[in-house]
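Take a look at this one chain, the form predicted on its own, written out in structure tokens.
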Amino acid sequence: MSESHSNKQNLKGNQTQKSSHHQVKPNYGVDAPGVMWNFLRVGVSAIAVGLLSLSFNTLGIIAFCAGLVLCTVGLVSLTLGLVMVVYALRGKFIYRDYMLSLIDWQGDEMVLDVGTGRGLLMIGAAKRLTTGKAIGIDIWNDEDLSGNTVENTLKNVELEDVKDRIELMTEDVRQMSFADDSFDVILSTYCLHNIENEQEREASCLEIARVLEPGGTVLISDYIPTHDYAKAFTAAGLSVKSSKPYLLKAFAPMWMVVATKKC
């Protein structure tokens, strides 16, 4: 074989290998994945069976009842699956992309994710610093995020690049090992409402309170209204900017509450 053949068919083989690693895209995952799977199996299952009952008409005024109700049912529990798929797939990004731009970046902020799942703030965060640095935390619970592991989100860093601007870590939100002040950016999306008892989530709250820094913003998100973290906010002492729907910007039901730590 000569040396000309042999070079072009290293040069081929290293085309296919950079074609193949092009084709490799960060997976951030699906939100409540068990949530909408359930939902978009009871949507199709009550339409299939009250699109029957409908069509049984010696059956009577109650099974037409009944098939009206199951329809409308499933209308509503699809509609609800496919509002989650279509989050998961473009509004998450889209919402992601106008969070961030909330922030008038400088490039050398310590930026927290709380509840980061497989990084998607956190990894849009790093993608803005220089010599910043941002840490996620999470408790990894695949339940809230489908693939939600340390692995899955070091995996996403790697093909995003961000892995010098990048520190992950196992913190539960109520009770974190940070010191004061500690952050200039604290954001969170779909995180606290995981939190079930009401005084917990307020001790979040004001947990996160505690490790922002004085100047600092705090940007919470979440599909429940998001006027409790306001008023645990107000209360640590920050200064509540807004907390409002956001929901043509997600595709989904989203709330959001900026607050701002008082020099």
Ligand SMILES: C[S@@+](CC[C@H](N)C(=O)[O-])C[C@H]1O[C@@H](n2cnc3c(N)ncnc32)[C@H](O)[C@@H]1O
Contents of the next structure:
Amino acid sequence: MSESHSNKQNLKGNQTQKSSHHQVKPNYGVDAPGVMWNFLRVGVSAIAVGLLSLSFNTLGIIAFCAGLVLCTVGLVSLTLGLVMVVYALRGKFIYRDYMLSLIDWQGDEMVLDVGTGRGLLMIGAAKRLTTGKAIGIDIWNDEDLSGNTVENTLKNVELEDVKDRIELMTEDVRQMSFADDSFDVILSTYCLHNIENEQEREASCLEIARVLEPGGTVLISDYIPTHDYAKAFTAAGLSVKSSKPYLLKAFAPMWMVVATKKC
Ligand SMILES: C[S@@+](CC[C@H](N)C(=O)[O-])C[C@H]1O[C@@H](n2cnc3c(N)ncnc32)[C@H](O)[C@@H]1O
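Please move on to the form predicted in complex with the named molecule, as the form predicted on its own is already shown.
Once more the chain from above appears, this time first in line as the rest of the complex follows.
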């Protein structure tokens, strides 16, 4: 069974994970599961009602126009829901591998995955390490990712056989306990947008810059444009290499900022 096939189980959400005593494949969850199901539900319902209105031509022009609007809204909503399904099943794995391929791994790096969730980037990085270590931090918000618990992440770590190279910590990116210059590589996907306050997102970037070692690299991906993160990194003295979209790599809205800390 492939990784993406096993991930189909995720679409059923948390319950399936809890009742499965013998999980045999890693499960990296669905991002914003409530949002995904709402898009799918609204999409199917609006298209169904819209088609119904269009089929009753005795109801006149208003019903016809309402039908067209409902079908359009439904199609947009369904498309957005399906984009999230495709990302959960395939896109996140392709994009993770692409993101990790941008690092020239030596094997001895100290890596931080900010908002690791079920360990997608932390485990991916750990597989590229020999003597190094990948640390994943999170606050385990289950609205952001289905089955988002320490237990489920540790299960993935065990199944992926990287236990000796990882550490999981409950930490908020806005105020991390790590010393300055602790990490050679800092990674993050779909985390920072969850911090609603703009100043707090900026403060998080400054925290990330603080714990990055001189000569180290940070790669932050998000579904919103990453220019504000880039600005905060520049203000923190980092050198921003790029801040651009990667839609076709992720099959989903995706931006990434890459920056390095001057030696
Ligand atoms: C959409 S999930 C993405 C998880 C993982 N990076 C992935 O790509 O599969 C966002 C994650 O960020 C975490 N998160 C949200 N706000 C955070 C914060 N202030 N500090 C640390 N983690 C946070 C959530 O708990 C969640 O696990």
